[in-house]
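Coming up is one lone chain in structure tokens, specifically the form predicted on its own.
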Amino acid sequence: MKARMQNSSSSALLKQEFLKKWINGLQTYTNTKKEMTILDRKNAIKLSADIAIASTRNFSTNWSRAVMADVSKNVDGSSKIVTEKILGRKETCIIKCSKNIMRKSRLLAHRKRAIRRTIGRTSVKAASAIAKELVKKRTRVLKRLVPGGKQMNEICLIKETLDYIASLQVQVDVMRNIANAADQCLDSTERSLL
């Protein structure tokens, strides 16, 4: 019972931290760009949400470092300001480290693929070989879905996937609550006009 209460309180703290960082990022982005198109707004929401959810994990997971490396590849003027505002200037060096990690991981993955190609495949597969192939295919799909997953082994991939899913659930819950609050506000405004 205590574990469940601690888990829900840590989830609430995580949601609160994400919301605070996300709103901070959105405010910073809108302050840097006065005239925003719908595409600019979409990008601002996504960028702020990605940085906020990755920073709530304190870069302790591979997926959070991969998200930051992805963000750092596409940093323009306003995006850089948002990143620095959410993370603080000290933590922006983590982005540079993440880039190096991702580059080395890609080289390693490329070498592994080259080795696999040279080995070839057998013509006759037993039932266990078919099952292994199915697991490999599903693992490849999972590696594409989890940020930074391509460079992880299976055990690490499962742990990172679970953490990533929990973080995405936090992000969805916060966004859903904001959407519900906005709907309720609009409903009450419409009722008062009638």
Given for the second form:
Amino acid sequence: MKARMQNSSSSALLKQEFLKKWINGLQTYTNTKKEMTILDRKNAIKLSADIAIASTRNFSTNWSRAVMADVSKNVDGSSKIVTEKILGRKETCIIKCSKNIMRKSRLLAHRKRAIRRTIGRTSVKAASAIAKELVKKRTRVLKRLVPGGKQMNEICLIKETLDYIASLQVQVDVMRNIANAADQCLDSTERSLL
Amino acid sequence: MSSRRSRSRQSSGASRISDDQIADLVSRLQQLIPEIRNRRSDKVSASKVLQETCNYIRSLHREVDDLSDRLSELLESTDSDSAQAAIIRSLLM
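For comparison with the form predicted on its own, produce the structure of the form predicted in complex with the partner chain.
To see the whole picture, the full complex is given below, headed by that same chain.
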């Protein structure tokens, strides 16, 4: 019971942090681009949300660093400004450093894989071999879904997945609450105008 | 012959440590995924957990996408100067 209460208060804090950063990003975006199509707006909403949720992790996890590395790769002028606004100059430098970190971890993973291949494989029974194949297959899919997953070993991947899923849940909860609240607002004002 | 046996014992010893770690992490994943958590059976295979994890992450991605669509349409419809626009904007700003 105590653990659950602690969990709910920490997740409430997370939600507040995410909401603040998301709205900040949105405001910056709408201030820099006066004319936006619906698609532009949708991408702005999504991008700000992704940056915001990644930054609640303070870039201590691989997936959040990978998200920011992706963002800065596909960056056009306005998203760079959004990123800087949400994170501040200091942390955008961290992103540049994190790109190096990711490159180094990629090289390391390559080297580890090469070493593992040279060690002889032991023989396994048929049933557990099939089970292992299945697990390997699913792990490969998971690696593609979690940002930055391709460079992680199994244990790291599952740890990152746990954190990533928890963060996604926060993101979805907040976005859903805002959308529902906005819907209700519209409904009630429409009704009052009738 | 004996060398092969000792080698297999060594590698199974090392993999036993990481197997326990993995089992612990997998059980934590189980707690997080609503599909599996509500099923109330303790024995879920690792591959099933991984599969449900992937499905869950994909559905969360889709939800974020749908919500972004919904919100962008809401904001679009409040571009005009109206009471609605003011309310929505005060919600989001």
